[in-house]
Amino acid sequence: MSYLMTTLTKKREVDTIIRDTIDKVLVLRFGRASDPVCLHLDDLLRKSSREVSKFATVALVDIDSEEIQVYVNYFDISFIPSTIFFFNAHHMKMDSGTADHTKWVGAFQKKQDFIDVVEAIYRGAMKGKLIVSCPLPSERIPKYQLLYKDV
């Protein structure tokens, strides 16, 4: 489901798309066309991108992309599919109950998770948070064990 979305390539095409989206949520999926796990959340997210698209920009980034792994090392993507979110070209962070608030790492299980998040960011953002609080129960939000090299 990939091919139906905007996929980013290129580190100056993520930069525009950041630097650009003004007054809306942007979405950026990290991950693999290949991936089981990231085709899921990609029909996910198409499928859920026209009811957010009045708060919300939904992109795809190709990992496998060199250029791109700068901000694979940048948001200490291990894990795909990792999911990040802006708003005027500022990073949100959300504090679901996991160690890592940079990112959603993972499939959202439902379409309406997806838009929760999404809308919940979006308030925040516009009362000039940074950080919101994710309106998910936790059991609906993935768990993974982080693993810190040379520590």
The other form holds:
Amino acid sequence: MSYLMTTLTKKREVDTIIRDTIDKVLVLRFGRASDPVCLHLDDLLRKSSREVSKFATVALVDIDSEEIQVYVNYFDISFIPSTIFFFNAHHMKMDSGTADHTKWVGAFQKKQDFIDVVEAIYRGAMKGKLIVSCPLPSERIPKYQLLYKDV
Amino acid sequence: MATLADSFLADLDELSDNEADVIEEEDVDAGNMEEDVDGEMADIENLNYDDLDSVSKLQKTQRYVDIMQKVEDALQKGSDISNLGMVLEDDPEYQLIVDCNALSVDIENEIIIIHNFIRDKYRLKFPELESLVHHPIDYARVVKKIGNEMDLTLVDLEGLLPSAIIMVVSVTASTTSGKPLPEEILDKTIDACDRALTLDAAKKKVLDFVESRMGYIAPNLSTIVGSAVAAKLMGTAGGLAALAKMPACNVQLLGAKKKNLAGFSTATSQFRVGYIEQTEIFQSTPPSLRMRACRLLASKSTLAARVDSTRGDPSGNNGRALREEIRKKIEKWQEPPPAKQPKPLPVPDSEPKKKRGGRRLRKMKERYAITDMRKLANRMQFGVPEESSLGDGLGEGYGMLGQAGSGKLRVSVGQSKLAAKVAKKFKEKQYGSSGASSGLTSSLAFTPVQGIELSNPQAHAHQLGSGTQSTYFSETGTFSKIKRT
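What about the form predicted in complex with its partner chain, after the form predicted on its own?
What follows is the whole complex; the chain from before opens it.
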């Protein structure tokens, strides 16, 4: 489903893309191509990647490859799909009312939601912030339970 | 009569030119003609010329006869491969073609003269015909057909004219003021018509000959527009050199017909295209692109004509290249526009917002501006503790509001424009709906405690409005003491 979007499978590729995206938000989707929610998110990403192309880059990371497990452990990715935002190699956090600010879990309901989130991140990053608040109303934010050691 | 004199003079000019160029035994004839013409010029005032021969002499000239003979021979011989080795000017065929061009122009002038003659004679019979049928040859044919007939229903004009014109002609003929012609004049008129028709046929022959030789004379031009149109263009322009000297806009209009508007018709002639209309390139372009194609064709064919007039490219390659260029351009025009790609969104905050100004914006800003009361409340006097809403420093501070020394006993609420607008809307909603409001209602509320204080808005503005005047420093007071140290 990643028709025109780059899919990354090697650690080195992920490193290069994080390092080389300058002054643009980098959207990394961690997921696998077989999951339906992931497919939904991928479709949205593909459609909007051209529209946000002036201030964001979108890439897909396949969590089934071994090299990527390092990142899976680092970012503590347990739900599929998870999206992590970077700006100039800084990890951008977003407070969307959920427990985990470091990533966005799940898909977006509409293309416009995704664009709004990316724009909020961009504005915050340009101001120098490392954490921004989510512009979406809470109905549009996917809810999930954070499990800590299966509690 | 002026036109007749001019045409005589024109004849004279041609004669003198021809003497320089062509090596024909025309001198004798020219001499004769000049004498005749002089004689005629003398009689011009009392000119009621009855003799057609005195008017049109071309058919009698030796030159005409010679050239026609040569043309007929050449036509019968068929086209032979031209010898390119020979320099063009020496080639007798080329000379013949140059002569043919000049002759075709002469024939045209001659036809016009004869047309004038016929028209003048026929005016007694049917004066309106000349304004209905413009083309000289058509006019001659119609005159010949009608003859001395008064009733046009007996005359069949089918095939000579378009049916609309036939109708108009028949209608006009029924109400014409003309009378039948006397016999001799009628004979002369018919004779003149015949003369015109033979001249026309001769011109056609000449043009056919030129057309057949076109590939040899002007290969580039004939590649682009085709040999028939090329021959016509050359004939109308009066030679290849003349055609080459014309600007392209003129070439476009060579041979354009003037449309005959019957009655109140306001239909303008389509296009303003001449012989170029008959080229196959023009015919094969879709109608919406025809104007552009016509201009393009005219300009490229002018270029080709210029190349041909200097014999720069005898093989015709230039013409083929130009034709290819024309074809490509026309194809490009017909291409659909490129598919629209969705534009990516602009970077956030990259484009500065357009700030507007002006009176309207200022008035709008005034509604939300800081009121004088608020300004007073924001400031404090030095060394004087301010009152607060909850007393003792708690709650909102009142600043200089209500303090001694501000010159006012009470500060009233200034006219808050925002409040006024809101109040007006509220009033409209509440009172406007019923329409029957008591005359004693007002928007001012009377309370027993405060009473009404009407303030002078001007004084207010003076006190605090302008930023340059400050309440901190007194305007009237000065330094109390300046110590010299």
